[in-house]
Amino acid sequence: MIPSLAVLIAAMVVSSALCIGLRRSRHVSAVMPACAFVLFALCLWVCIPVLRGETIDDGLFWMDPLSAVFMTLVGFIGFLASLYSRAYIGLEAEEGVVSRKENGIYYSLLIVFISVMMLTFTVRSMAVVWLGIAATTLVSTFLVGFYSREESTEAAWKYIILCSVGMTIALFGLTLVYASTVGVIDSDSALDWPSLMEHASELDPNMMRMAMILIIVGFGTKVGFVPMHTWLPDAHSQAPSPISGLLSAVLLNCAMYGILRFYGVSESLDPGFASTVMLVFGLVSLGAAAFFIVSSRDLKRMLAYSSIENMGLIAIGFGIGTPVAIAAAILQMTAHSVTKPILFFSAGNIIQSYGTREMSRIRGVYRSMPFTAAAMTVGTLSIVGCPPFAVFVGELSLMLGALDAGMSWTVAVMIVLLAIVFAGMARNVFPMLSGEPPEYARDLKGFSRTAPLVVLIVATTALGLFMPDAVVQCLENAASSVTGVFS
């Protein structure tokens, strides 16, 4: 095995075992973020050469630039969510909301969750990728229902039932893909993505069309495509805020990764079919999310609908299907991943201070929590696509990709719906920041509250203002690998 990858996988196993072993100790809250930092550092060691165009090809393990983009985002956001958890879960432990036992369970599940997501992007077999995505569902269910309240338990059950149905549908799609490889690819490598790309033109097109519909619907359930999205607002609103940020920023990407691998095979065999299905789901998801955002009353549910909106935008990029649009979709995914945790972490601070998620009951955040209010402002302006932040560049690139493909009608629809999103977010967020705060509102401070927000704000601003040639090359490499250049 490649030494760097072997060290990373060993670190995942050791970190998970260490945190599980220390779950009854008060030190687990410090050990777990340290382990997450080590995983992120090792992730960079593995991924930077791959992002530059190299491919890891070693038996069961296989990585290309697309895998590296997804893994890097998991490592980065996973570490920041772990660091923010120290303050967020720490306060709840002090106030008796969380017991010492629950505190240990939280950190143990979190490191396993991050490790499983990262591991999903290291394998060549799409069957194993399916297992990895299914495993993330199982682990994250316990984090969604962490508080054991009636609402949290209901959200967790809804999440696991709907996503399990989706994963079963995706499995049927994988079965059809496997059937289409009979007589074309050896059975022991029939679901290996490099083999599928190499023999894509020889597969049965009718069977692959059926498979792609099942795969997009199945994995799309976990992505949050409308109308399979109903679990997402409940799960994101009921989970602890660090977990909500992690779910939104990187877990949805895991399911999108499963779609993209088969998308590349389908587009090589039958150009236009998978991209059309993705375009339809993208536009429907963007439209529905826009109107849900306007009507939202719960802060975290609104942010969840914003995640559906951004997954819709990403799907539109792959629906356009040109190299420019695919690169723009990957840029939009990256921008969303580094921006959305700003909002969820800021929302966590506000909810802990005000004791409510109802936006109508939150006022005067700028007076009571100046830093959190500033972070919420930056996060809101960024996520709705205002310059100079990363999402603006991603959305602009998507529109340019659509114009380049002659799809001006798509641009017109996007502009209208994004204007509705902007109006809805502004209507809901900015009244919370102004006015007079209630007497019980308090400013929550501390390194592990502020540092993750500062890092994320710098990241989304830097991605919006600067686009070095090295970053452009990484995006182009990842976009090319979607269609099999690096197979």
Contents of the next structure:
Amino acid sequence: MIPSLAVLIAAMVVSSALCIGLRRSRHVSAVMPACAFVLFALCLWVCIPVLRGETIDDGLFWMDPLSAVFMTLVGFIGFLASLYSRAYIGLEAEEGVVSRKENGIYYSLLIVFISVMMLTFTVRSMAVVWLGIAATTLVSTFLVGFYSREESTEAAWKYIILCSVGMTIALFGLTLVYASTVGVIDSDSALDWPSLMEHASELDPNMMRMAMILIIVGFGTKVGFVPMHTWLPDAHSQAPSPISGLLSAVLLNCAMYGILRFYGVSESLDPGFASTVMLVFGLVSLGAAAFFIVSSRDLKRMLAYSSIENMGLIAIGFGIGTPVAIAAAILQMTAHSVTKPILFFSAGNIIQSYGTREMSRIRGVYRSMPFTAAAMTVGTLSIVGCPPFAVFVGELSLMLGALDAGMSWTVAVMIVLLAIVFAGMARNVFPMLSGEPPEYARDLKGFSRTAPLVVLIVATTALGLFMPDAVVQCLENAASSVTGVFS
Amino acid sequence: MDQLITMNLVDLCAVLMLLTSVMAVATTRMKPLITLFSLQSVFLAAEAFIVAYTSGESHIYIMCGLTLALKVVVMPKMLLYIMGKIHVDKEIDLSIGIPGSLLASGFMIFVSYYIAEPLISTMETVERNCLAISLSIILIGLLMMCTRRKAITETIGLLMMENGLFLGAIALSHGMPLIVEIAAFFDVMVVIIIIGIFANRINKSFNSVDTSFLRRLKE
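Can I have the other form now, the form predicted in complex with its partner chain, not the form predicted on its own?
After this comes the whole thing, all chains and molecules, with the earlier chain placed first.
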């Protein structure tokens, strides 16, 4: 077994056990972010050689640059969310909203959640990937329903029920994929990515088409494609803010990863089919989310719709289907993962200070909490695609990819919808920042509250301005492991 | 001759599962609904046994045992226990009436056969009906989840969808790799849903499992 991967998995087991063991102690809130940092460091150790183009191929485990991109993002955002939790949940514990017992449960679930997401990207068989994605739902349900308020329970209930239905449909898709491999691939390795890719052109095309629809609809429920998205704004708005950031930035990617693997197989067997389905879902999601962003009144619901919008953009990238567009979609996904937590974390600061999520009741953030307001401004400008931030580069390369493929009408629709998103976000966010703050609004300070925001802002600016060659190379490698089959 | 009997038995179990699904749609009371679910699971276990016996795939026997233990015995008991404990209304709250639901189920079966036709035309004879039937059971389960308003009925809808799924998985592929692990995971997940969210949370904060309370989060 590859030593780095073995150490990473051992670290996951040890840190989960440690946090669960320490759940009654006060120190768990310091130990858990430390564990998350160790996991992030080890995950870099595993991923960097893979990102450079190596493949880990070892028994149950198999990683290529695509899975490495996803896994690095989980490690990075997972660590920052754990650090931010220390401030966010810490304050709630001080105020008595969260008891000592709940505090322990929170951190134990969080480390298990991060570990399960990481493990999902290391395995070879897609049945195990399915298990991993389903397990993330199970763990995160309890984080979504963490506050035992009526609304949180409702959000958790909708989340688990809708996602379970989605996972059932996706599993039916997997069964059909398996049925289409009978006689082509040996039954023990029939659901392994490498053998599926190798034999992609020999599969039964009818069976594979139906399987692809079921898989896109099934996993798409968890990605948040409209019209299966109804759980997403509820879950994102009711979960504690660090969890909202984690759900939006990396959990949605996990389900997208499930789709992407089959997308590659299906495109090489039957070019144009899976990409058309993705394009339709992408455009519908983008359009619906643009409308909801303009009309939302709840801060975190608006951010949740913005995640749907970005997932739509990513799906459009895969819908275009050229290697350029696929690389752009992976870039857009990375940019979204780095940018969205800025918004959720600063929204968390604002919500804790003002005690409400209603945007019309929040005023004067610049006066009361200057740092948070600055972060919120950068986050908003960044997510709507202003230069010089990462999302701008992502959206621009998506549009160039679409023009390159001769889909000028898609670009036209995208520009109109992105303009609506821009107007909606600006109209909703900026009035909150200006004006006179109410007396009860106070500034919240602390290392673990500001450090994650600073790191993320530096990351999104650096990605937008400089885009190191090494990163470009990684993204190209990742894109070629999606397209590798058919280019 | 032997193959003919197997084929008929496989089809018989699948059709009985579909029948219980349709009957579940037509039920207005909670207890018969739970009974119908465990009956459907019995047929699923029987199907698994027949396939395991004829194909010689020993891991399908495990699925048969798992279904018998969890879905026929444990889960219905648990649902009944919760019902008794938190005084769920014995009537099922419908948003579409029985005739409408039955008509919709009929339509679902029709659609399933229509979709499955191009796929099964190339397949071996034994599994021909199973794909269409498992798709019908999944769609009918989805229909139940959409039109019944209580948390318990939503859970039973999900469980019936799963039964349909596993019918497809067993019959189509003679048990794909990891199917036992997936089935076990699914069952554990549903048990956790039931215990974790239902009995504890919903009960504590609202004293009822009627999901029509689940309509607060809106735009």
